[in-house]
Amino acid sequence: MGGSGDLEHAEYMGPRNAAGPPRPDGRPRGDTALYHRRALPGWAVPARPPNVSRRIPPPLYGVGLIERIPDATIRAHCGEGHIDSAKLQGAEPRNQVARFGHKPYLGTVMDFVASELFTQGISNALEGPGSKDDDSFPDPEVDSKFVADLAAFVRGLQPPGRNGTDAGGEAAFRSFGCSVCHVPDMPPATNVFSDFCVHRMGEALADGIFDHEAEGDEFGTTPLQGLRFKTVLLHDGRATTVDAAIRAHGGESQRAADAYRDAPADQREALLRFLKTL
């Protein structure tokens, strides 16, 4: 139900070419590699340099919802963080901001579903000409049926909902500023607690890599929903309790570490029993 795989299935990122281009607001572009770790026999596993992070895969469930999330809903809710432009491989429908990903690039279901296939292995028409890899079959290995088809699977993976209430908690939550970027509601995609937008989350946090408009040490808000189920947390999975996903929290979201951080045991204690119920 958590969807997020275990560490035989991970994915490590790392720089392939941290300059790049220079983006149009002047700050730098980057690129990146994927290293796997494959869970099948005969499967080549690239070597890792060691700048690498772990990437956590994030659950699937509700993201047919946070498709639907209107572009200037989203645009509305960044404050200090910014939206990341969604990478436009003709899918619908045409959203321009990008709502999936750690680093977020990809705006619709069918456009994610295309690009994980294929940093799994799986050349697809809709990633374009340059969808190749290096076994032995023909690429395209799937065509855009295939990667609808699929789509439209993923889209009906129905959100979890809510495991109760907790009113003191929540009174924590809002009070601490935590639902500055994890903002609960964001129609049609209710109990998501995400802005969706990229923040800058500190010097502990940062990976060093720059991903599309993502630079090092910024990433986009993990949706919250279905917190209950998951076992590792974070981008990387470094932390293993919400207690310490909060106090590793810096940059933009230091004030609402510190509010935590400073806060009296039983309002800690509050806020940690609402988590529960997401």
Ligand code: HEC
The other form holds:
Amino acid sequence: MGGSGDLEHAEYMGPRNAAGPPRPDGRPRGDTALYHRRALPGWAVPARPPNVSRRIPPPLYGVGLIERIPDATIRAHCGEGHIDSAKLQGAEPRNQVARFGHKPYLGTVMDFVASELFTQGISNALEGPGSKDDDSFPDPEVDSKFVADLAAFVRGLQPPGRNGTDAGGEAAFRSFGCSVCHVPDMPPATNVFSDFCVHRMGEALADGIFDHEAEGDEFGTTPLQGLRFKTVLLHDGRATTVDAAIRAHGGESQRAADAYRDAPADQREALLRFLKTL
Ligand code: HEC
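I have the form predicted alone already, so could you send the form predicted in complex with ligand HEC?
Entire complex below, previous chain first.
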């Protein structure tokens, strides 16, 4: 089914200044350098760069349906600040609106897979002529058919579905304002619980990392589908309980977090029961 990793597999990302044309909104452009905490036998782990942040890999289940959500559906939910994909060389559909990753900048499964391959040290045809790494294998190491086959496999990983319902908890989810960002259905993806927009989440969650268009305190709304299978939560895995993950919400989500914090215990418990059905 595909799944998210635990801390042992987390990657670290550090900021560096990205080259490229100025952003349309005049804000500074940033990019990331990847740092691997582990290396295969025979390879050296590079020195840890300053200002790195842990990133939990997003689960792969359901991404085929997420890819098929029309750009217009996502745009209808996002206000100012939502970012468009920086890379559009992928396969059909050629989505303009980014939707994959914690700081989303990719709109298709093909681009997502190609980018992850490169991150894992496998240069590939889709990443363009710039796709070169410093190992001894000739670049690109895999061709576009390889990437397309892998993308087709990933698209086939089924969403986790629901494990029951809880009407009282669902009502609390809506009344606290969670469903404004964690939108239950984004057709054709149902029970996905994300608006696929980027939000300013406040200083406590900020990692200070510019990633393509997303700034230090900006993150895409994590889809809550499959939440019941996760053991580490938030972009850097800092929360091990759903309660802690909710209480960490700040910035644009501060009001929802406050509503949760201030609610009577039975409403909070109902909400947590509901979240266990996802
Ligand atoms: C303004 C939009 C917004 C609102 C409102 C909001 N969230 Fe979130 N939520 C996010 C974003 C963005 C993240 C990712 C933050 C990160 O990874 O640091 C997130 C992450 C989460 C996570 C962690 C998921 C994971 O797999 O790591 C949970 C659980 C969650 N939200 C539940 C809720 C609940 C319950 C509410 C209502 C009390 C709520 N959220 C309100 C935007 C929102």
